[in-house]
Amino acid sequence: MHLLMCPPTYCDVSYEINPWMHLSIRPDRSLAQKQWDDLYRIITQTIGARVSLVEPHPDVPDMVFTANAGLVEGSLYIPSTFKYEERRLEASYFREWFDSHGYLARELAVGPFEGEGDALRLGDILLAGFGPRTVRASHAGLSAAVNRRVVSLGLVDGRYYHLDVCLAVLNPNELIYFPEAFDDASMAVLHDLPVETIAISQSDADHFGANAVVLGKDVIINLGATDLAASLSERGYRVHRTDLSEFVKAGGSAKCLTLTLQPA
């Protein structure tokens, strides 16, 4: 597995584009670096897992969340079209690095899509969340881009603003969910699908269980998601937890800090 992720170094919530977004509740960039360095070694060294950087920028602090800047298939890239324009910036930032790193970018004609938080590979098909950031509409040149079926999924709680907030792909048989997040036509998609799908406790989706990164069978969650924890273990996962309640405070955990490069 290979990853992108940037530094927190300027990591701040300057605004509010979600529920979890405070002006009053900013993260401590102190304890947000060392939340940021635990991950890192729990991927690069605990795990073993390779991770590029990319280079933060003072002007976009969301820039952190690296699964926002796109999705990568193969060589391929392409790019995300960010709903807020408080978020814009960040694109030409990740441009920049895709191309210097010689992937070849395919840009969406249709968008806003906010990459792998709302587009998680699941087997050969790849699941799309459509609703708070990404449109529907996004999702037949995405699945032309990558040549896989696309499943769409409708989000209907502005707290669970991406795909990757409210689910996460164990394996190609096996995902995990948190059912309040998805309108009632998803949820029966979401059953018709030749997975366990496993529900998780509001409890563990308010303190990000399903932003989890998932590497073979180790799984990285944030320190809250007590329960999700204890099932995952008992399903033979190594769990590894780690606190990230300074990311939590702009919107994000373990998941959004993270871009798959390579998959497994």
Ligand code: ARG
Second form
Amino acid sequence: MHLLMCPPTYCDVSYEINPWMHLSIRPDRSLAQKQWDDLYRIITQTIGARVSLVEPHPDVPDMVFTANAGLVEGSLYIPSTFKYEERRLEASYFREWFDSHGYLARELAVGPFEGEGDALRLGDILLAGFGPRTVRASHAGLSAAVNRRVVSLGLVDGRYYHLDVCLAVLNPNELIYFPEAFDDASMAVLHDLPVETIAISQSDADHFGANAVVLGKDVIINLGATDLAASLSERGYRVHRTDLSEFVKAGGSAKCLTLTLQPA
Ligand code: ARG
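Moving from the form predicted on its own to the form predicted in complex with this ligand:
Every chain and every other molecule in the complex is listed next, the one we just looked at coming first.
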């Protein structure tokens, strides 16, 4: 397992592009650095996964959320096309990193597409969110590019604006999700999948419980998702709870801070 992260040197809330962001509630940068360091330490030392770093830039405060850099499949890099102007500058920084690390970039003809924030692997298939950010019309090109069947899931609540804030794949047979975030058709699609779908509570969802980093049996989640932490432990997962309060102010948590370069 190999992830990409970006140090939170310049993380901030300097615009509002999701309902969690308020210009009046800015992150404390030194606390953010400490929280990010803790997450990095859990991933690299406690769990022993590999992490590569991309250099942060002062003009892109959300670059810390590397899940939105794109989607990586082997040596193929599908760059994101961001919905909001405020994040579009990140694209060239991420592109530079992938170009200089031996990846072949393949751009989608249709966007916006916000990367792993809206595209999660479930065994051989790809669950892809659409609505608040990514457009459904990007999914066909995505499917062709990564050569996977894409299952499209419509998101209906602006608070859960990326798939990775309302769904996490635990393993090819098990996923957690927050039902209220999905439209009716997508709920039916989810229940038709040959996997166990585990609903999480509103409180766990609002504490970014679904925004979990899953590395085999190890699951890292934000501190407040207490019921979920207990039920994951009962299911035999090693749960690592860590405070990510400063990133929640920008509408993100554990999973958003990582991009999968090589799955577990
Ligand atoms: N402030 C960022 C945005 O609104 C947060 C991104 C969180 N990333 C994620 N994968 N959910 O775009």
